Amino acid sequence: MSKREISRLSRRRFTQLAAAAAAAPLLAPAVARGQAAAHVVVVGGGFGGATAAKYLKKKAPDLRVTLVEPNESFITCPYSNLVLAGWRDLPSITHSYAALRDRWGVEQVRDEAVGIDADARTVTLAGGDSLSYDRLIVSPGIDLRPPEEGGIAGYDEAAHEAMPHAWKPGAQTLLLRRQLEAMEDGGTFVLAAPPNPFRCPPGPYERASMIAAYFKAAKPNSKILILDAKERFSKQGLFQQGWAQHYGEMIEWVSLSADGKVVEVDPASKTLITEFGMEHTADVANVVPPQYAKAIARNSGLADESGWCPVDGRTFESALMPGVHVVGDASIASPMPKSGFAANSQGKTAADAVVALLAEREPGNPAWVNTCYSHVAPDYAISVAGVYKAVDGKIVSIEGSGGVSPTDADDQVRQLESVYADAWYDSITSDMFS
């Protein structure tokens, strides 16, 4: 297939995505003039928070919006696996908040939120200051569970250096890449995949694919072992089909019932111990432990006993704390996955609801589309899509919608999916940060 044909089909795909976006509910009109002084604070500048901050200002320019985010720029989890393959570098997945400030008028406070007082409607910052708000949107992301809170025995903060998780991109991504580069050909890479729910359901399996692509080119005698705390995983058949086609027997996946759940690690020897006592020693170990909502959500009373934050599916207002909306990975939004696309959609929904509620109007009834692309090999990608709507405050899948890439697709289709994946990444990051 020529590049011109790929480009033409890519543009057709963009038209389809644009049509889907046009079908989504529009944000409400700007806040009434009498409400212009209202102040909305957004905690967290990831897919959910950055989107919410921008869309609040986009549809209600007179609204005062403050983004609480300690970093000057945001590194995306999507496409960080491609850094491990050597296909991308970290700057290419790093995005500045400058346009949110300079173009859209979002105020950024470079500090960390550490507390919420819902009665006083204030957010406490690590530096000691506090911010008052009329409505609050919290998009904090995740924390990795430590051993004493349902995590993996032995996998404490110190262990992250010997056995990187790389589930929060940046320094950990580069550390894991360096370890892979230093590994001898013929070595074994072991990936411990977490139980549900966790950030980015297809992520561990795309990661294995990207590392396999690197090994095939640079260390062809190496092996990849995935020890999984689950019985099945997202896009499993498509991943395994791609692995067999491109990597032969390089990748081995061990399910929960086959003793794949890692319960303990020894960082000094890079040994992973499973539920029934099997020991696996790695040359490079990547441990992705169980997760829960970030500390600001748990410590402020936004999370329930599960460690995640229950919300009203129509507005993403907290079920536990009125006046506060929780979006992105920290929220309980099942059956929507904990994905960047979902967080972006939820940020727009929360912005819409906040604008409506400040103007004393009834929020709309949202619907969402989510697509998760995964790269498997060069010019070879797969996807899963879902369509959802809010019904009586709950999020439900729309029957007969969505699905996964066809299993019988030829290489041309897989090549096009990789083009669509790149176009999706460029489109969604532009939507958030430009």
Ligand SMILES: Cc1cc2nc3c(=O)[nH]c(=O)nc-3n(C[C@H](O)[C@H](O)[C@H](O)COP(=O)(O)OP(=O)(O)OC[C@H]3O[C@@H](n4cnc5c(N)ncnc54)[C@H](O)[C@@H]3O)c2cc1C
Contents of the next structure:
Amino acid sequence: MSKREISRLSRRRFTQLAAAAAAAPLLAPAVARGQAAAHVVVVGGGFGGATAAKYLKKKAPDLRVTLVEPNESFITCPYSNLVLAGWRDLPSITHSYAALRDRWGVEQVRDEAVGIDADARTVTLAGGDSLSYDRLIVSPGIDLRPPEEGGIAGYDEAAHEAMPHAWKPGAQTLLLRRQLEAMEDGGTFVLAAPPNPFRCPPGPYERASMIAAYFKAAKPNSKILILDAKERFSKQGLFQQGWAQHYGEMIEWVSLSADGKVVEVDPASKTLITEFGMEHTADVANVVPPQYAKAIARNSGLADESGWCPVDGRTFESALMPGVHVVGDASIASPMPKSGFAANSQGKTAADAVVALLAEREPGNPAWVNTCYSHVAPDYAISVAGVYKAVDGKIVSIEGSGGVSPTDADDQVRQLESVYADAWYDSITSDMFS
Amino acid sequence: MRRGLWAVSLAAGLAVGLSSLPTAAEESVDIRLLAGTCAGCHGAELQGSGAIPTLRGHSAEYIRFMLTAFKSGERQATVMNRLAAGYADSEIDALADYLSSLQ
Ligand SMILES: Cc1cc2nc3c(=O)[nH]c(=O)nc-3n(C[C@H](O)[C@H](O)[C@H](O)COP(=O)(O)OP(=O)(O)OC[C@H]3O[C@@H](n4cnc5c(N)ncnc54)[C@H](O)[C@@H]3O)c2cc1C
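Okay, that's the form predicted alone, but what's the structure of the form predicted in complex with this ligand?
Then the entire complex follows, led off by the chain already shown.
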């Protein structure tokens, strides 16, 4: 027996003694009390949550795992920009929960979580029921900030129809696509890009690229204007290089300091007004407002004043509510970006940590990876990658690793990356759902 | 320090000496978690996905050779150079051993 195993054993024994010594009934997990299988509830069946639910069962088939998710199937944000280009349709980015249920034995509750009580260890559902858990994993994603909470003046829910955000995929994606199709050649498409941090740092620029690809083919005299609340953006050099090569002058980007920040919109006239009062009228407008963690995370006390959820950089257990792990976009996991790949990677390590903690073992030391592919033009894609580890409860990016595709690569490399991007999409969605 | 159960023993007032236990952060990365990160691209079971090659059925020597060559830049690739640069030689060895043990 290794020294480490001995120390594990003695720690386990120590905990048992500690438990026995305390008079009051303890909050120890069901397994530690020698009862039926422990119960883990996962809130949100997206990139973080679906992955976590599957990996919990993969690692500990006897565990009871319940996934709370209101939707019947999951539509990915990744590749929804390709729907805007007309390259993909919605069914091709829609995924069923059937395998999680039938192959992996994840129990599914089609409902919305509306409250978490970390002391009683229960989750309340909109339908009125409540679920008790031994540990909880929450991966609910983001909400768009309304005007009164740091959003854009005039961009309330009613405005989402005239000026879609399409930052949650599905009906909004199709609405924006229809507006683009209805636009006349020579029109102007305006995209308001959000400040950091937000879901999918390269997302707005991949979107502009995909719409440019559509315009180039169908409406070549049209213009794209990106009004940005940031001074720079993800893979900027590579995007701008690709835009120049494929779209000439079609795409114009206005930075924060060049008065790119949109502070107000008028949906009736599709006008976007910037910080210093410039008015831009669009034929089609796409407003991606500032963001924060999804309501369930904010309302249950998992988020701090930033609107995002602080977590332990090793286990993703909430820094504010013990026994609850927050992964994906809702968590503060910087330097990891808010990406589907990152959420998938975090879902796996959180599942591993939860299984270990329930069995009173020290969680394994985690590793994460992220790669965001972006399509820029047909057969032309770029990527940004990162490798991460936990050091003293903090996530660090490994020096010398990661970074963006080389700027001097030839078209063949860009084409290869577009092929690998498609392979990535199939891989990660099967890692989540099959 | 780990929360959860330890918090229970802390609450019971018996936390003597816990802080002197080794933390996993000082130890090497869990190899299954490290290999788990590859499934985002190489297929859910690392069996390959479309154009991205399988990681199954290779010898440890092959995996080690490829990852080392990606890391040094000797072998030019699209994304693997940037990823392999994040792994210590000992992690490459561990990945090679682990992946070659998969059927
Ligand atoms: C246009 C666009 C393109 C993108 N492209 C990429 C890309 O190419 N690569 C990439 O890696 N990432 C990409 N992303 C980012 C990616 O979509 C997110 O980072 C990812 O979805 C985050 O995962 P999550 O689990 O945090 O949230 P989600 O995947 O959004 O999942 C959250 C789930 O929780 C559910 N939910 C919410 N509230 C509750 C509740 N109260 N009770 C129960 N369930 C609830 C929701 O219904 C949803 O199913 C893109 C994003 C956008 C907008």
